[in-house]
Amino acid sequence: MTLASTIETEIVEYLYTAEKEKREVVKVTDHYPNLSFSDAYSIQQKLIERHLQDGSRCIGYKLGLTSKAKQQMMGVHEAIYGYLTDDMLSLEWEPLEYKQFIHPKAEPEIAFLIDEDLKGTNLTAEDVLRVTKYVAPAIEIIDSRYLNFKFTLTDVIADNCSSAKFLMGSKWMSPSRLDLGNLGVFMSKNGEVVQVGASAAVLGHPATSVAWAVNKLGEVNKGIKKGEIILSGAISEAISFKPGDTIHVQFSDLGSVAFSCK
């Protein structure tokens, strides 16, 4: 049974208002415990449409739960996806204002810049690499609207996978010049290394993660388009930050990306 349209609209406005007002709310499943993944993606889609009405523009997708260890911990067998909009993109040289968030966290990612449309349900990492013009170092800022950052999987899908902001470094490279599945990553806060990881943590290879997204989108007759940005998934655990903090992520061979918070 699909979710009644009145309930769906109510949930969309609930999450939209929480994001706009920068305030925590109790998770949706506290009120609707039987919410399905299908319901959650439908809510996510309508939430994005609500932002598009405000003038935002979709520029790509982000992946979540791309770690096999995290999937096992959550009791699921696949990743999740959300949307990126143009107003989520921030610039390295402009400090992020903390007041625009609720309880933000930063995580290191590899961004894919897509040069051809790609659509289907049986595509591979090789297909993704073929249409990728560049990859770049990236940081995603996640900021769940839910109280104390606590939620179920359906809750986080509905909330557009906690999307808030993202930044990309200035070094963009062809994936053919990199051992993309084996890049080391160090994330520092205020000069102290706080997370270490490797790109293989993202479903074995970041391009495999992007291929999963294309195939999942293909199930609902969607795909990724030329010019879009895909955040392939967190390489390490996310870390929280506060005003005055600086976060720096260094990739082996792929350069770095950083931001400060005020």
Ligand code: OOG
Given for the second form:
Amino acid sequence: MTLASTIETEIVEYLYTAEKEKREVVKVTDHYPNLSFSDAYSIQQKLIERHLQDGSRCIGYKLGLTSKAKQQMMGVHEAIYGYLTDDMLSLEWEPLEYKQFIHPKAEPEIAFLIDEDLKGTNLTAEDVLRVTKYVAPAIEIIDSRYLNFKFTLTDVIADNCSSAKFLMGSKWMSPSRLDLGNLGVFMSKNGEVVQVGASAAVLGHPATSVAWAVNKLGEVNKGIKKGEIILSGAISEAISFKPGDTIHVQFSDLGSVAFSCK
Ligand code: OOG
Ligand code: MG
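Form predicted in complex with the ligand, following the form predicted alone:
Once more the chain from above appears, this time first in line as the rest of the complex follows.
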């Protein structure tokens, strides 16, 4: 085994254990400051393989840092992607247990339900819309494994982009019946509006964000597949929640999605 792969395995175990034990840990780049983005994606891939060994199934992808505001906050010019597994999908009517998390936050997203395989390096939002059967209102719950939710881009990629859970509302619509680039969204906590946003915040149009991910996957000879779900990226800032809180996300035209935490 080369040194590099020993280190990779060590980092995968470090992040996997932090997640399993619900414990925040010092960020990976504090130990390994020279890791590249491609090292980080390789760690992410192995971390997911570790979850697949436990019986999880890969069901799609998620985008992160798709809004200019979030990119500026992190001082980066690129989005990031991670994997969704079946155990991340939560049901709207089942209260989420706080104790499965470290320091969770909720963010409004639009989910894409893919109806045809798509692979390439030069694909556009139109290509994505052509293979999208439905879009649905969604909430992503992110739960960085890092201390105080603070990290560099390399760290967050390795940590599967802070993924923890996600929920989808019951209103699924063909994107052709919506002005998907112009949906308004409110997020409320316990009945009080805490974030307001517009779907255009996601790289100008959520399908552009999905196309970015497909092209990025294309660079490593991967693509998206029929039946997969893609979360196109947060439309507003993420909001912390605690046991007893109810989070509700309401889109114009695309319905709503909500959960409560116990
Ligand atoms: C990284 C994940 C961001 C999004 O939609 O932007 C993300 C983080 O902020 O922890 O999922
Ligand atoms: Mg997200």
